[in-house]
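In the block that follows, a single chain appears as structure tokens, in the form predicted alone.
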Amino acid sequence: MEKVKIIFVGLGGRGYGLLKDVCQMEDVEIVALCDLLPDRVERALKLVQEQKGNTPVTSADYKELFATVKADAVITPSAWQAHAPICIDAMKAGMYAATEVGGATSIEQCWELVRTSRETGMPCMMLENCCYGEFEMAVFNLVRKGFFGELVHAEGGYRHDLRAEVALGHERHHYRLDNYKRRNGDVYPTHALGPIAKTLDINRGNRMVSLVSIASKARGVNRWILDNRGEEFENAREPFALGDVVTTIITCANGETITLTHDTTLPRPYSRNYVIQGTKGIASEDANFSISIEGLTPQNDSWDPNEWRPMKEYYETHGHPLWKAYRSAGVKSGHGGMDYLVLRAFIEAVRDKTDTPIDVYDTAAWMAITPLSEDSVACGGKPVAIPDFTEGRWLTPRPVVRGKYCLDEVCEEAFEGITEL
């Protein structure tokens, strides 16, 4: 194809800020846009047709543009509810669906769309740009090269002050605030467990098997509205049903175990704590983006294993080909630069008819830790068993789809000769 052709569906803060990344791109054509919201939609609008030079079809039921647009693919940054969906209903319309982040309503919802692009034979990708992080991907490098040993542990989370966000949810159109008032588990979980879940070949050879989820009370956002807006405002004495910090601890097939931290509604700097745990070292986002790695750190034979050192210093010997490519052409804007290779990765798996680097399975099976999570919290930290959304799939060695983007394994051949992504 000449051009791959895009409808963009959910046009807020964080769809917006996907649309400048994708108008960047100059074999993608922006073909229509939807959202609820008429001056989001105008602003996306003027966005295209200035960086773009094309007028797309624009419509608040995206149901009607997937009926008469003619499109390669959809991606969908609109509410967490809404995110399965339209994915579903896109490939039912024999287009590819990319999701942004956010967890499952329910476990059926998960099913529909393994069943769903299995029926189509349309792929489904969740846009989990943490998975294209510099720390997480030179980390998944040493891992597939043995520096690890076996892997035994891993840690991460989303722990980010968002009470304001969450707050003044309802005049900002922002969709986590009915979810903290009715939800209680792991909402947000994927930032951290989409690089974990690749580390650890979840789906390939590797599945996670179980989990338990337990939340503390929640205080949070009640404190910042009395403390910022005072008691008229809305819900500053109303319950909210998502716990402060929930904590997840997932056991997988091959023995592993990961633990999981949601804390977004207490204040605290940023950190996804990433951890990568094996028997020769370990990887840790919160000791400064550090490793300790026997044989590694430093590199001489005097090791410590109380001794961190900066993943930087290893990023030009030990970092992922990806993000050596990445520096040399240029660092796109974006979350550090990992939206802009998430997207490339989506864009290109349809540009090439390819399957995605996340496929329907991983996104499955990484949404549907929040419906698992709350059945958990609400029966008091019970163990809760994790679907094979692959049907026994994971036990043999599916095709991986090599190339630059690859999560599976680190493709060497694909970045010969490379200058620009």
Given for the second form:
There are 2 protein chains.
Amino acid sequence: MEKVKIIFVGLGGRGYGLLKDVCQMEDVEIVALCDLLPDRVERALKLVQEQKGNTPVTSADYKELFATVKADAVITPSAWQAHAPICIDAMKAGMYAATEVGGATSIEQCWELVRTSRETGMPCMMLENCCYGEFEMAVFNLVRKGFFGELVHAEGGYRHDLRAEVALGHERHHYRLDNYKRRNGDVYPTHALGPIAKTLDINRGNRMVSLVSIASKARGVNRWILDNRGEEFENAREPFALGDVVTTIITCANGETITLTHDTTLPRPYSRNYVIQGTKGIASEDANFSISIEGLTPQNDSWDPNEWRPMKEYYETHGHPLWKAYRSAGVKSGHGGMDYLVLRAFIEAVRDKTDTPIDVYDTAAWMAITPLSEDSVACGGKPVAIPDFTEGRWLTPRPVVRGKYCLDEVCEEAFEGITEL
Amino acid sequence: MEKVKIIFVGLGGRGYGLLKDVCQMEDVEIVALCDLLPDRVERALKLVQEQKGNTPVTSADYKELFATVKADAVITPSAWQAHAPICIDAMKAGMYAATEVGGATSIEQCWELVRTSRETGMPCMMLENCCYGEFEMAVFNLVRKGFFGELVHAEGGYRHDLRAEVALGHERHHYRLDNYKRRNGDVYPTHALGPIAKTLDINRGNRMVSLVSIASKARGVNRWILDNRGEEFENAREPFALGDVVTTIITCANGETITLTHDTTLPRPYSRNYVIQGTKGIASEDANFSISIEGLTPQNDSWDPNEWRPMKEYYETHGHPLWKAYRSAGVKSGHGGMDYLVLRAFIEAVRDKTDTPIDVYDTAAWMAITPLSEDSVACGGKPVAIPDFTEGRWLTPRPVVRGKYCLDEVCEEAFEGITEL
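Could you output the structure for the form predicted together with another copy of the chain, given that the previous block was the form predicted alone?
What follows is the whole complex; the chain from before opens it.
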């Protein structure tokens, strides 16, 4: 079997982690490595040599690699603002493009992703690992089987205490610091939005139409620096642009609302606060990853008739078949196993020469929420229209690539007789 | 001791419940009862005769009672749209006014409450029982003692499956049905907003400046009627105006944001999803009524350094002194004990001839969120300005009535030597 040849662009903490996952895959060859920092390239090179036995080409210039190295796909866990340009250049060089999560820096950039993909025929996939989370996929499975009735509302967010990562961004070469200093909006919307969008059929019979975005004041990072590094540390008293909590409400063509929260510079336990609500039931991460569904979970005759039940009680009977197969094969490391799944989803699409389960329209629409959120915040919460990157293709059925990693439908037939992924 | 003389206007389910609470109070006399429905008046009259031994004057016309019965105060658990007119007439008749919770129907009505209170010198208090919830008060106590650092963001809502109450509104004489049929906005914002506003010093050094509001489609009540009453039942297929989930984001003068959710027509377990976030900690109802506070709750060195701890572990050491006294005196029935506290807060202000702990500015500002939310929804989520009902009085310190029921400060001295309320 011919191996899938991959170029990795971006080898920081996240890039190195994904590289480790990919090195475990026997059907993948790492043919080139790229980062602006030589020590990162060195560390990654050593890993590939040890794990895979070959010596990839290395460079600090990804364009040079794209022009000279023959590969099937590019994976880019680079800084947020580099994702789109690298993906565009990868597709122009005839390769599949996979971008780590993160928002766009302009709407034009999202259009360029779409245009380039259509002109080159090369897919572009955001590696939104949370689309493959066990809880999110079980909710998706229940939704597709009708348990939630008609969907009405969803919530989610990225709520994670990253004060140290932001404050120490320059010494750790992390892109968050410069973004947080100057931008104000939901800079990281996709961990919740990805699975919500797939569940709500966004770009396939539905689309995101408009949003409003409001930011709180920014106090968390300054306070953290003063308390942990003192007055003399950089940015101790200089203001940050990014509000500590940015709340966005998206309206969809079919009337659903999506509330997103970006909340990364205050002390708090981690949560993506995933919520899906329909006319027959609700799922909620913050309620201890629970569901309450008419006809499935218990009800009573009190003033509060619906009861929560932990989703884990239903994984055996109502979990997504991908996770049942994954559990029996053995869950791999990396954010609770999601990283392996999203990487396999991409690699197998490259191998099979199909479109990716998260396609370029999904990628563009999800990334676009960031600059649109910035626009709305800048205008005091004004409603902002969300472009239709499909240019009307959402109105009529588009072909679905069925299979184990499909995020549009639950493809039971792909798991018949399967005990390993 | 002279008893506080009360007129009750509105004797439906909620009115009867509050009347029962008040009948237990030895220092209160019920002097008149009013409702449009004779059977409700009859039932209430019987209760007062049995519990208090006197026979109040009764009428279907509250204006007649206000003109002829001498009383100190009016309590009105009537339909939402009657709250403001009844309170205005009560103050004009020289009585304290207490309104059950609910939103206004116009901004002018809120101004009229404020103007009337100032012209007559009579206070007007919304009986927002959730301001006296044990969790909310413990959070307030921790905030005032500095544990949360600088406050940045708050969330809350009214999330309660009321589909039967709405659908059967006409046979049960409930005002929700007509409101839900024709209005679209957060019609019931105060259960979360009340305690949040007090915690954020709204109208005392801070104020609510603007809001945006977005409504989902309305599907829940129609679905419930079809599933439980069938095609022929009223409103089975006629549309409801009120979106199943209405999300509102309020911005405050000091830069905090407040996210409110109205979610009462989908199946879901009850929650007010109360959240308070500051630079040093967070409290969250949905995370099992827990807190995570630097210096108080445990922290670790992982990627998720802050841990939840149930607030109940801290009630003994960090609970509000009112609830410590209440627990040792014996908690009364009525929404977990809150109803008794908010009624005592009002009665004791009437008795002591002081302002009420929730004053007319609070009442007007909280009620105003409803019509402003309707305006924003009607304009596609446009930002709407929130009036300053204090007309600048929020900028400089205003006198606080200290005491056990104070909601602006924690008045420790009021509890010295106190073991009973």
